[in-house]
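Presented below, as structure tokens, is a lone chain in the form predicted alone.
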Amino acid sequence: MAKQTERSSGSSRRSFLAGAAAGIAGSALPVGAQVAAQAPTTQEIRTDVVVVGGGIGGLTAAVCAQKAGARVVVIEKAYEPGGTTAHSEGGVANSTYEDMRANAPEGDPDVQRTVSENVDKWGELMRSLDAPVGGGEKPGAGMSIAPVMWVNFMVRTIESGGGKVLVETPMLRLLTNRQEEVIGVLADSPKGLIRILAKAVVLATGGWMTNATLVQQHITRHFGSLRQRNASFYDRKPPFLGDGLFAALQLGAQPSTGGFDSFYGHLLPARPGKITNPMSNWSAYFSPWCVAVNRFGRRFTDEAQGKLTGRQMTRQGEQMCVQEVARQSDAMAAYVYDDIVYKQYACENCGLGGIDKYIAYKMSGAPTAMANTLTELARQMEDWGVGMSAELIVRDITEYNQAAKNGKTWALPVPKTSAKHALAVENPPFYAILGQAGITSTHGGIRVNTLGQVLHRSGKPIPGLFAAGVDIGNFNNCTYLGNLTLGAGYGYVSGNNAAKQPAPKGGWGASPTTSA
């Protein structure tokens, strides 16, 4: 592990997509657990704002706080900043508040309104900094970032403004004084424990998608079968265990009122298929036009909307379907489709260099099938050896096809409610790919107000504690509205408000339960 504790603007930086392994194993402490006494710290830093996490939420918060006159320190537990942002496709959307409510009606309305009202302000800030962004010239228009370039640019901006970005420095816990005000963090740097005292802390650690306990409790019991569709691959980077969520809950913070039972992701090649970045090359986005069957050969969900315990969602997409795939045995399903779907959706723009998903899955080593009859296709799928019944596959697809031709897929035992997606599978050759649910990020997290302040169970803000990005819960709820959008909007809000946080009334002495 590299012994780098501070990134200098003049030093060379490793590529965000390569480098030595820096995995940190372990699991987050349960809520209410007693923290063992720590050895005396060897370092102490005084600053105004400390940001925990180096993705879009954290880096935005840091730059905004710095522009507002605050001294800033960013700590990142990986060997490089960027998190899932550096591995994203770089889209920062800005839907209207009304569209957000229509598409994710069970999300937090205050959070959604705050994001909608501040993403354009984030865009204006980016343009004023001459950051590597595109689009957004008109109010409400989406923007794009060049992920790795943008992260590098933000790190340089922070450092050139006198701030520090410390890598390989995970937060151990939040520090509070005797009046329960947050006064900084205790972190573990390569050179030993470090106390960073600050007027405000912004949590931006990126979710809990690799925390087996939380995922099994809230999303699916098949955690071990999920594929991680994010920047945390255990052997390369520290896992996303919910660091910010647990740290806040230990101070009595409220969890979000929704979102814990859903996630954002897409189908990825089933094991033993091998996957590499970029994940979009392997993601099967075209399920709405397919028939999805589980590992036993049975159709189990609305391919365009999922089931999601009977919720009626207005938005369709493979992201909805894959949440139900995650709950199937081994988090596994096959997408079955015909030549029309292959040419229009599964191999869109292949003649111009687009990714042929059937070929991608086949080349990965995942089970695939292609045949001129559904009977032969089903036989090949049975030969995969995962438990599929060719008889059940043919029966369910035949039933589906009849309903599709009659315009009555809404009346199936497992309805398909979107007529435009209800295409009969009847034009050979026929295709099937076997995948497992890939999880990118979680939707549940900390509850915050419109200023980015973390709320206590009492309903009042926890003094000195803010959040940004995916640590904030219930912006997305079943439907995905955009994590970069959330990070941009609340990074802007929390950074600016954290810079205004006054010095703690109770002083800088840590209380006995949080002293180092």
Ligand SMILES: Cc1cc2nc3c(=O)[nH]c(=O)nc-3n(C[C@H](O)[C@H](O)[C@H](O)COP(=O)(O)OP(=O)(O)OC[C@H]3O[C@@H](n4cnc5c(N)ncnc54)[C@H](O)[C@@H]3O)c2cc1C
Given for the second form:
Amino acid sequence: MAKQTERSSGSSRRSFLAGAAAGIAGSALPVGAQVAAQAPTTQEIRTDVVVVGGGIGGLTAAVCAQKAGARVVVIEKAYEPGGTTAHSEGGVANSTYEDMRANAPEGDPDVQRTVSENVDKWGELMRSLDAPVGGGEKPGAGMSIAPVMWVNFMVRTIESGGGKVLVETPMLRLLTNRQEEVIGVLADSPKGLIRILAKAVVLATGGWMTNATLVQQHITRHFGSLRQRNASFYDRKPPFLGDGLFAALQLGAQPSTGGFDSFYGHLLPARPGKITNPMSNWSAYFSPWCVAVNRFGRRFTDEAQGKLTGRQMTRQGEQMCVQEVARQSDAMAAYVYDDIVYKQYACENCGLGGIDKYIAYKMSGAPTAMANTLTELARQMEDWGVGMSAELIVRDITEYNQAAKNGKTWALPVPKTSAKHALAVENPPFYAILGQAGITSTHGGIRVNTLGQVLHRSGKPIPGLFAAGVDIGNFNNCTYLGNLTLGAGYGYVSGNNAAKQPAPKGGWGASPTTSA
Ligand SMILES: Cc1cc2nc3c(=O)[nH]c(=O)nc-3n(C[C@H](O)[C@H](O)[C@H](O)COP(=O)(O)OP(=O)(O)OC[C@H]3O[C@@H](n4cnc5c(N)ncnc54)[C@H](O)[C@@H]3O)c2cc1C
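Given the form predicted alone above, produce the structure of the same protein in the form predicted in complex with the ligand.
Below: every chain and molecule of the assembly, starting with the one above.
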């Protein structure tokens, strides 16, 4: 994992507890409200650009700002940089704007255009730096990072260029002067509170998927049953509470115009199933061909909804399905399929994940079932003890099978609209895996313009404030375009533009409302 910088081993627990307390007591409160009772500032640093968050959005922004001539400081809440980026598969899509519009038509066109126009520039920069990035030589060919190596490489690049990467140093709030220009951040470091004064701040804190209040308000009331599929899952990694979003809102920023009610994630083994790395082992890409039933045994959603065809349809259908799973009781569902679906889409050699999902879920300890008749499969599912009714399972699947054979699944009480995916579950053996929705990242966030500047409610940019990565809202909406792509594209844009930010006209004196 990335080199530890400016670390103090004794501070990690204190930082963690501070973060946890903020989550319980103030999860829906502005970040600044959480530090009122703390000790006075003990240190001050001056720089040109301070970047908040050490994932792909933040590290890209820092390197770009540095290459453009700025002094940079990155502050990272965790004991090491990398965030969810370090736990990803590393695929950086470079889809065209038209593809993005087709895949996520409810998303923000300006944000999508900006990403599509800049992700290849990011790729060129990475190649010029000799970073561990593959592909991208041809337009649209897709790129990939070697996640941990890439994070280490970026940290070394920043440090060897004279920048700093401060770990266990969460941003507490933004600092502004009397003219409401951003002049830096107040952070909690292992050595005490620290004021980092800068001409520009780039927010890249990775989203709000562990903020119970926000997730319950916008995504699902079954927050407590969701499984986290991001850096917060790992030992001592602090939660994603939406620190960037709240800090921006506190200054009057606009939330994105959409995306708050959807998320990126995949199915994970239901508890007590044990999740191990790589988390992508559990992704049920084949779900559009399944019948999904909730924990009572009822079919509840169109498993193959979406607007696309071919492989994309599969991916997007799976994305839509897992979001519906999140809204079911216990954020839980069983995917039921037969031998045809198993052999074509869910086995080790199917190309959709390269792993036998039935075996993977069974080995994790999650409930699974396999039988030669639907009645026996349903009986086994009832025995899981989660509330499934064998009678209802058989009734719903029999009704679905009848409609599939007649080509009329669109007319079911819960329709399945893609005829191609509406296969009857009729070829034994039959399989069922029990999963819970895993949330990787949120889609709603801060509204930015094409320069990466955070927009005020008035429509004007907030002077000195930029964002990158998942903190930016409405790039994805319902369907998923790729957050490494978002981090790469806007890291590039915001880093370069933050480096051009002039010194604040109103000087470096903090306004009474934000002074430490
Ligand atoms: C198993 C898996 C596979 C994936 N594969 C892909 C893939 O192939 N392609 C793809 O596009 N996406 C993929 N993703 C998603 C993608 O990796 C993430 O959504 C993306 O990396 C997020 O980048 P980010 O920079 O916005 O946030 P992060 O990488 O999470 O970085 C944000 C950082 O900010 C820090 N932070 C939070 N609050 C504060 C604060 N107050 N002060 C300072 N620091 C703070 C966090 O600790 C974190 O380190 C995958 C995710 C997972 C889990």
